[in-house]
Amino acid sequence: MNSMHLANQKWWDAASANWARGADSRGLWPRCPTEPELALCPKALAYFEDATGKRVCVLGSGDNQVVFALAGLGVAVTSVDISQKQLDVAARRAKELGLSISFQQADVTDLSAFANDAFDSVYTGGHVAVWVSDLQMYYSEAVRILRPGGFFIVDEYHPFRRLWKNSRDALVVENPYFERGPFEYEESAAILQPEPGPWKTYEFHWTVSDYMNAVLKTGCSLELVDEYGEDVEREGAPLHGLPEFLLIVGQKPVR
């Protein structure tokens, strides 16, 4: 694990309790096993129709809402995250929900815990790539553990939304679109009320073409590209009219 990923891991471990309290206040995670549409957009959810018994790996599982949704669909799901503390929270919640889930702590750029072709589908998304310094290694590892013919599903926060300063009245560029980073921040564990603190974190702002090219360079064919969502309620800038998420689905070639 490189030093930037290690710093991010330490911060997520420190912030996991606050993050869990935020998830509890939203109250979505207990509903995800029976309402998978809370965690997965319709076009991503369509790839898990008739998925009972299929092996699916979720990379950068975070609060595990997607994991719980897939488990509720009867999927044999493996949850992977860099933060053991996040996984511990998810394991407690899975037990409470009566879900059978495998948990594995790992950096998404090193999935050596898994064999080649181990999963029928691999899903990653939300806010994962922003913490990863090597997008190509991340996606190459994801496709390595995917069986031939399986789908690699990327459902990420849209890059157009990572550019702006906090401002309620106007869009003011803080980070130009083509500056990938790393962007270094000093953070406290109060993730729900960001303020300076003792932990350093590192972000990487990938472009739409970065995402698409990284999928293509794994050897996958592009099955679907979609931009969707318009919610701006929790944003720090007036982002009306900008897409919220970027969905890319690749299929690993059959040998």
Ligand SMILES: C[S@@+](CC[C@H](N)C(=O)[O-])C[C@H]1O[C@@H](n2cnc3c(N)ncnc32)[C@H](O)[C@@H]1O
Contents of the next structure:
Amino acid sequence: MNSMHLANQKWWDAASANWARGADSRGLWPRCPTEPELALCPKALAYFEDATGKRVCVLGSGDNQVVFALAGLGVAVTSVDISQKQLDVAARRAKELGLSISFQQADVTDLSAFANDAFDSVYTGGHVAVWVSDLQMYYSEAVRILRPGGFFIVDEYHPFRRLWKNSRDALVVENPYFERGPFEYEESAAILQPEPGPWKTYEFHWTVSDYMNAVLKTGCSLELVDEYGEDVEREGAPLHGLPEFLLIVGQKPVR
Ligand SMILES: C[S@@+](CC[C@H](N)C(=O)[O-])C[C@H]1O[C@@H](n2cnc3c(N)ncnc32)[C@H](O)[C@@H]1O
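Can I have the other form now, the form predicted together with this ligand, not the form predicted alone?
Okay, now the whole complex, with that chain kicking things off.
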């Protein structure tokens, strides 16, 4: 694992308990198995109609809301995260919900724990790529473990969301669109109220074309691209009128 991913892993392990408290206070995760639309947008959800018994891998599973939604749909789901602490929280919650899920600690750029063609679909997104220093290795590994004909579904926070200075009334660029980083931060474990602390984290700002090219270079054909969402409540800048998420679906060619 490279040193930036190692630093991010240590921070996610340290911040996991606070992240879990945030998810508990939102109260969505217990509802996801019966209300999958809380975790998946309609266009992504459409790929999991009639998915009972299908093998799906979720990469960078975090709060595992997508994982719980898929498990509720009868999918045989595997949850992958770099942070064992994040997986421990998810495993506790899965037990509480009576869901059977396979958990695997791994860096998304090294999925050697899985065989080629092991899954019917691979899903990733919701603020994962921002932690990954090599988007191409990440997506190539994702597609390696996907069966021919399977779908690779990326649903990421839109790159336009990561550019702005904190401001109530003006959009002022802080991070130019073409600056990919790494952006180094010194943070505490108080993930919900960011403040300086002893942990270093490294973030990467991929562009729309970076995402699309990374999917295309895996050899997938492009099935769907969508930009959607307009919730700006959590934002420190007035982003009304800009998209919230970028959805890309690739299909692995049948050999
Ligand atoms: C913000 S969460 C995103 C997932 C989910 N949507 C959520 O909101 O919880 C980011 C997750 O990505 C994981 N992560 C960060 N870097 C990773 C890597 N290189 N490989 C696998 N997981 C990683 C973190 O441990 C964390 O659980």
